[in-house]
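We begin with a single chain expressed as structure tokens, specifically the form predicted alone.
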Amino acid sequence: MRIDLHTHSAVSDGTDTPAGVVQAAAAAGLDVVALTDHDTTDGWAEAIASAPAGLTVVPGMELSCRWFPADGPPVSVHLLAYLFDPGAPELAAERQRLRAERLSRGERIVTALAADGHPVSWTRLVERSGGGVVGRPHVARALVDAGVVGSVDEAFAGLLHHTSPYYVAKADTDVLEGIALVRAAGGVPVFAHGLARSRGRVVGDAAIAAMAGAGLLGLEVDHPDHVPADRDLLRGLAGDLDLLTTGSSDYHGSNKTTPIAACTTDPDQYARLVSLGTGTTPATA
């Protein structure tokens, strides 16, 4: 059984309808494929009623979140939440709440790129997202059709770098508060790519554990970020914590080059996952 757990839709920074995620993964010979589209559930229906047969589709989400140490200023996580209640209130209202901070993040973005003669325009840009939730993925794709970067990834290393004078900073969830809105919704949170060091500052252990401690229930380990050792560190500290592993490819059609698929999850971890998962469940067509 092949199984990934991390994918990316047009609905948020992907390239491919959840329709174009669910025949990818098929093509790819997936058993099982998780939609976790940031801050949103809107491709789950299209990604299960577009299921070719025999594929299982799990509905997932990646939450954008801050971890805040005691001695620093706060550092970017993700957390991957599985099989969460999508209707649960409070977790709806952070959805919305992220929804509005990115649409508000990228217009700012994109306003003080175009005062300086960049060739963007938000309007245009919101057009072109048929919906979805806009992120900076939208605006590197933007500034390559613009012809003023060569690929989304010179856009991510210049103009959208942490470290540009056109970066912005996103309010998001306390991860702590956000692994609380994802259990209480029966949803299953693993911390997503957390030692993916080439993305910028990473947590330490103590708050991996700190994690653990308030309801995190997995790590993700096999990741196309994560070099050899980092992998390694991740496998033991799921086992100390007694915490699920999970591997997959963080696809985002186009906008990567990693494919489907480039890793995947072991069966038991993920038969574990979904027996503790209480607000939805896999639907395989």
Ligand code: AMP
Given for the second form:
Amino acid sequence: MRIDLHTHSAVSDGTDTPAGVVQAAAAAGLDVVALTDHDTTDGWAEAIASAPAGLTVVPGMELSCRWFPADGPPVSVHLLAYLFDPGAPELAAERQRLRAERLSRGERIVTALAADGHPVSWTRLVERSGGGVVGRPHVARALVDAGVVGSVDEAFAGLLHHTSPYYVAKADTDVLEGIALVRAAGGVPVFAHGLARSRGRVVGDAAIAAMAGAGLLGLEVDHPDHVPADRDLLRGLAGDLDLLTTGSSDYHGSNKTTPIAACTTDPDQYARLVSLGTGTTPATA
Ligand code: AMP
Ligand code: FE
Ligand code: FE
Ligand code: ZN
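Next up, the form predicted together with this ligand, please; the one we just looked at was the form predicted alone.
Once more the chain from above appears, this time first in line as the rest of the complex follows.
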């Protein structure tokens, strides 16, 4: 059984439609795929409706969060959430707030780039996002299309890097609050790519222990941005804290080079995750 528990569609910052993600999953020989767009459940219905016989779709989301250390600035962290009730009002309100936050922050980035002569337009970017959840990958695409940079990667390494003067932070959810919201909605919160050091600052063991204390249920261990030593570290921590472990590709279509199913989840760990989710169920055609 092959299981990929973290993918994005064009409903957020991937490039495939939700049906396209499901098709790519089937073509890669997956038995289970989770759709985890940033801060939205909008792709669930299409993904579930388009699943071919034998492919299970796990409804999920990746919630944009922050960890607040005792000293120093907040650290951006991502929280995967599975099998929660999409109608749970407090979590629904929080993801709506995050989407609005992404729009105002995206507009600030694009306006600053345009003011310095980079030919990018906020109106055009919003049009191209098709009403989906906007992220830096959309700005990166616009910069590529305008010929400012040669690739999405180049945009992330320079103009859109968190150390760039054009970078604008978002007022993301306090991760401890995010964990509580997901649990209250019957969902399974899993800390996404916790040691992806190439993306920026990462949190320490104490933060992960605090998250476990707040109700975190799992750690994403096998992720393309984790080096082997960090996977070992996370697996050890999961054992100590009695957390389940997952593996995934974090597929974004052509916005990233990683193919779907690049990393996968152990079937026993998946069974544990399914047994913990009470807000909704995996869908099999
Ligand atoms: P944002 O959420 O708007 O701050 O943008 C972060 C998103 O960009 C995350 O979903 C990442 O998966 C994605 N991302 C980060 N680095 C890259 C990269 N080099 N190429 C494409 N996407 C990236
Ligand atoms: Fe993304
Ligand atoms: Fe992420
Ligand atoms: Zn992701």
